[in-house]
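The chain below stands alone and is given as structure tokens, in the form predicted alone.
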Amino acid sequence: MVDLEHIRAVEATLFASETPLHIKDIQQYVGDKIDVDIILKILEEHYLGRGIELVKRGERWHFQTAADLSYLLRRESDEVRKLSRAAIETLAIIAYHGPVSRAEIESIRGVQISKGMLDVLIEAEWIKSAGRREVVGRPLIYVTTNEFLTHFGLSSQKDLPGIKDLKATGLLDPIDSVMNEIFTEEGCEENDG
């Protein structure tokens, strides 16, 4: 006859272990007078069909999540990525002007995009290719994705902040604001004359 305390001791040993245990390992914890083989069979039956199961892999035993429930415990790791200023500018251009080609992004930024810039944004799943522009050379064009909207808490592209919103939150550099005002004033003066 198997004692309930012996079952509990084997169960606790397996539960607390970070790695699967061989019967000899379990006996080191609970003593060699306990029939670990029989207790493992009892525990295996007890946990059959439950949220966790006692399984034997090779010669070692351990508890694991039931295979049909493993999706519940899949961890989504948030990998913090610090984007360069160039990457942020590129992302903003695609968000506000998309669909755009690489050449159009470079024209708006005034500099070439580094080789892996678009790859980084694609890997982050914030942009994707939206086909090819129907012009000579048929360049790829890029748009933002639903993941981009989700990450930034937007319902749609229409929810992107405008210039006034960006100024109010301090997200525009002071030099950008000054340059914008200068060009706006010069344009007004030219139109007045």
Given for the second form:
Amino acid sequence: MVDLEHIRAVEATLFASETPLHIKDIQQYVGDKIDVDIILKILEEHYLGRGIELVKRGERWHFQTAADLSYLLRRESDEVRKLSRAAIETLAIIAYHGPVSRAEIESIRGVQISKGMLDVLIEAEWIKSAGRREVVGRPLIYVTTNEFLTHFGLSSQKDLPGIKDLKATGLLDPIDSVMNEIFTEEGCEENDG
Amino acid sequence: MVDLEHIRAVEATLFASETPLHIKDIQQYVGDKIDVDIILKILEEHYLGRGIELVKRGERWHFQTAADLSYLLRRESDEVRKLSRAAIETLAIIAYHGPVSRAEIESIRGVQISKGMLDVLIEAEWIKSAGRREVVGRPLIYVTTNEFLTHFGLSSQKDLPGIKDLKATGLLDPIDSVMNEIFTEEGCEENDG
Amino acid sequence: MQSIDETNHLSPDNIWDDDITNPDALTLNIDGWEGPLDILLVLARNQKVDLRQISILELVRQYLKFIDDARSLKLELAADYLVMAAWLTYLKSGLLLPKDPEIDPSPEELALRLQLRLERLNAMREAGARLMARDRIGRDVFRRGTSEGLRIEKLRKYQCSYFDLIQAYGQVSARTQPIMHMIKKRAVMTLEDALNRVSKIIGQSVEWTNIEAFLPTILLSGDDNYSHMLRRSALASTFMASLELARNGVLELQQKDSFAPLMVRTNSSKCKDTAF
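Having seen the form predicted alone, please provide the structure of the form predicted in complex with another copy of the chain.
Let us now look at the entire complex, which starts with that chain.
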């Protein structure tokens, strides 16, 4: 039997937090004795169908308004307007292919990307560098962040729209297995798949 | 009969708002057809006893974390620090000689003390300022607090052992070794006779 | 295709909306394009078939026409657009000429690679559009407008024991005791004391005696620091007193060797009047 006080405590903690919370974070606030895992499920169910919902993004939980009410609240935020087509494509490539290096992103897009574009995405906290690839030149590689999942309402990387189909059709296979730099300055350089 | 959709709309609007909302504000978001007044009462009741509460302040409504749970939001954790040697000496001087000004403490210690050191002792709630001395410059004077007495298990300042007691217990170190200490540690410190 | 429309709205330019239905009229504004692959992809999609079934020859024709148009309008073309044109021309001739088994990779394989590449880029373009169309925080769904925020406040507690406190005061006091305190503790025998003492003893007709015998006996016993200091002081003072008395002819001093014991005796030849 779960104590109502425990439910209230977890509810209040999540409600007051400015950022999504991991179970461990919640535990820190409400104390060790509370079974946060179970309470999150109870709360999730309690808010189901309400105007506010408890959602899990990545491994972290937060309250947000129900998506179907966006018609009431929708705002075109600056972010959306600012993001260029190139930036959106780059973000998608990092999300679906990540971890990827800049050269790999450029290979998919067939065009060089400006340094500033990655900075914009890093600043938005949607991507981050995740070490270096152990190949010649040791390029930095990039992945999407928890904030990315939160912002786009994804419960995990597997939740990316259409990712299963893309995988099945081989469109997410490592880049050089399909083709290499035929479109670089060297033109028709050959690459064995 | 109130539509659940109406309740959800008001709920989401209040949740997302950055400021408490007047009924008129809410009406603007959710549309004319909704009886906001009634819905606010329904919501107020729905959240009664939860970790989140709907409250009315003046003529405006907003959600807030239940007042009795505010302790969760400001969790305190202790971080124990040792007082520095200099701080202990300063505290001792204030205890024995208080009320004293900073200049007087420096004169007794024979070295300057930093502003930060007094701040540390004030933060520890062991000393407090007790007005100003009516001399040139009107310096602040400091005394020890009740906290101080409690912490050190004293019933009053008179409980502090006198100089004679200190000598008897050997706490007044032999002058030679003390002189050594002074010259090795603090160099050209001045001795007030 | 709806997702493509989404992309259009998000693109920095609106060239797609107007030109997409007529590939030959495809933009004369080269700035709007994200490289040759971008143009190829749009041209390919204009064939209105699955990308896997596009006609590569037709695609090549459209691309080359696009480049020609741009050139005839004297638009500046970046090198990579021209490289692509050259490569596509090569591909086209390879596809049209009778098959040459010597060529590896075959033109067909190159065409397939190009098609796959377009497919991959297209997939990402659509994925991007789908991502952007999701219920996004701050646009479609909202977090709480004003959160109280959670804080773990570190409460600093200071540690200091009663002993530390008292000891510290002891040390401050010790350090700042008046200099008088030091003198009191120093073990000395004054010159006056020594003069009195030596005068008294020497008045009794003393024969050659080690000067150390004139020191107070009490000093010879102690082994601690205090006694040691006092002995040195007493010896020095006694020596000074002896010199003074020798000058007055009250006593005689004798030393056989350097560092040999200093011997003292009453000056028998003189009268015993002292100056003191």
